[in-house]
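Below sits a lone chain in structure tokens, taken as the form predicted alone.
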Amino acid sequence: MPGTHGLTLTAHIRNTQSLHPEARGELSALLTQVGVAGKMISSKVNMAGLLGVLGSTGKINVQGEIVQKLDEMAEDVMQDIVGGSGLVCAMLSEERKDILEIETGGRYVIAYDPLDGSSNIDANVSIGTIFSIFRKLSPGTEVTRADTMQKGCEQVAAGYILYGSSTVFVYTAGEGVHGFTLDPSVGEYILSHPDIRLDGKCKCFSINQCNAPYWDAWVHDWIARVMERNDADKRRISGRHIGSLVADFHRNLIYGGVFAYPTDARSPKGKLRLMYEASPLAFIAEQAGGYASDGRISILDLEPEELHHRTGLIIGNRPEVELAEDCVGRASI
């Protein structure tokens, strides 16, 4: 690949394509259309003070969630790029009920959150779009649930698009991750973070820790496990937990950490969506070198078993959550 310096996230992702000769082209167009979303959401978001967007609609969504107006505005901005891109047959949303069928669509299908992390929008924390690609395995022109309801192992590419001090888009197509930052003088994402690796070393840990009278006891005992390792000579681990799933794993990403949202008693089926959130950073993860669990298998692995199929996720540096299953393990002999 050409020097690095001045890469932006379009000629990266040609780049990335010339490698495979049988590529059409359509996966990398699509991409950079995620990436034009992700530029018109970033303008929102910074300007949602003054254009009057910040707040509620005091509307209810699927997830029994309020919606926030930006919420309705990313729906809106990834339906109107992305669904008319003519490269996608279906989009899965959080915020729908129900599959939107594009009927001029193309070879794939994409899950997303539209706005991650929405509830803190008004206290100005970063939130971010994550979204996941699968191709189409059905012919034809119909969308059966064979397209729809794929492991996150099937995933040819996912990412997130975070909205802090800066716009970065974080992806992976399979063959490592890569970070580009949003440079709005020019309107183009260059690269600034290329090939991130998530080493063996763990600095942060996330979770929320007010949920502990409602933990399973393996909980417990995998945090006593981790935090041992702190002592009087030093501290080796810190507590960081912003409560913004996609601020909290790039966090992590960058510094080496790990998060958490076990299933408790109050979410026995666990908090947060396979297909939307856990999956596409499962991916990015272990193209990092990391992984992703739900305490018992891989996340990866997990078969959805409807749209908005909830589970517990443990997800950063390998040796972190392989503990986690450990203590599950032992939990239950």
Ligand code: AHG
Contents of the next structure:
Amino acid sequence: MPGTHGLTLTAHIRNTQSLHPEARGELSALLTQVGVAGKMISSKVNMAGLLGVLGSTGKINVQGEIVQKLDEMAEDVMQDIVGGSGLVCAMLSEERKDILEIETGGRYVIAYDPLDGSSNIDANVSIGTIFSIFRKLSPGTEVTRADTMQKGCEQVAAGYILYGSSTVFVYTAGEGVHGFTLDPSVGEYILSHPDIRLDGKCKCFSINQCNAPYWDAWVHDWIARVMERNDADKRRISGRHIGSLVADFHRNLIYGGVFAYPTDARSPKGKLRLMYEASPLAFIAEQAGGYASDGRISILDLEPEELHHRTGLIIGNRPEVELAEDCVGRASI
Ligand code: AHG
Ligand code: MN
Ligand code: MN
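What does the same protein look like in the form predicted together with this ligand, given that the last one was the form predicted alone?
Expanding to the full complex; the earlier chain stays at the top.
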């Protein structure tokens, strides 16, 4: 039981592990190391304007997007701290073209977006690190496609560290969703949001409205139907869109809300990445009582076709996401 000084992330992870007597403690150690990487990234993000690490590197990454200096810094921290932990055999990063295999081995595979929302960095908008953890399936030391290309429903843990007004670590290991706030004076994450739920009212609606000319008809239909419900409900839902998925998702998780980045004429396969963004957040949403879909099926049931697989994403309160699926279904009749 937490005393007056709270429950640390490390203690919480170990308590969850004790529910599984067969566990060897390696997943707990890995989650703790991800938390350490998050502290380091957080400290650099907080000091960015002073350290001269704002702005872009002038490089373009495998996604065709501008690499910010902090993107590179976060990638280096993840490689050093998580890659050096001896707990992962492979690292899949939004910022790396290929899989990074780790010779020292480990029983887990990690996929991550080292810094999500990085186009917002220079304006001090909230950004974050998103991660997804799988068990290595194949025996032996060789890393196979079956190890790295797993569906979201095979995740053993997922989470994010949000660098916002405070730094928060939110994770699930399949036993609900829990949030911890970093106390920078002692360098520890302390439980601040136990058992977060996403099964109340949907209050926030997040979409980049400027993509409207490129949307399929069903998106317009869906928004109209959400607005109809909203009207009947005396404008319960408000538009809230940051343009930083991890921050938009976190706000919606706390207040109730739905975020959408559907496929469109400019991004026919979707903009967001399945392995680094959609899948981990989908696991968290479902563990909290919400849902995530590409418009047809659950994000967690999508088979990754390639490392940087992109997907449409509708994520948040289940009724609103299911309404989107309904609109897609009607449009295809
Ligand atoms: P990243 O910074 O990791 O490249 O991700 C950016 C993503 C996501 O955070 C955000 O919701 C979306 O891109 C914004 O895209 P648009 O500018 O097209 O709305
Ligand atoms: Mn991202
Ligand atoms: Mn990124």
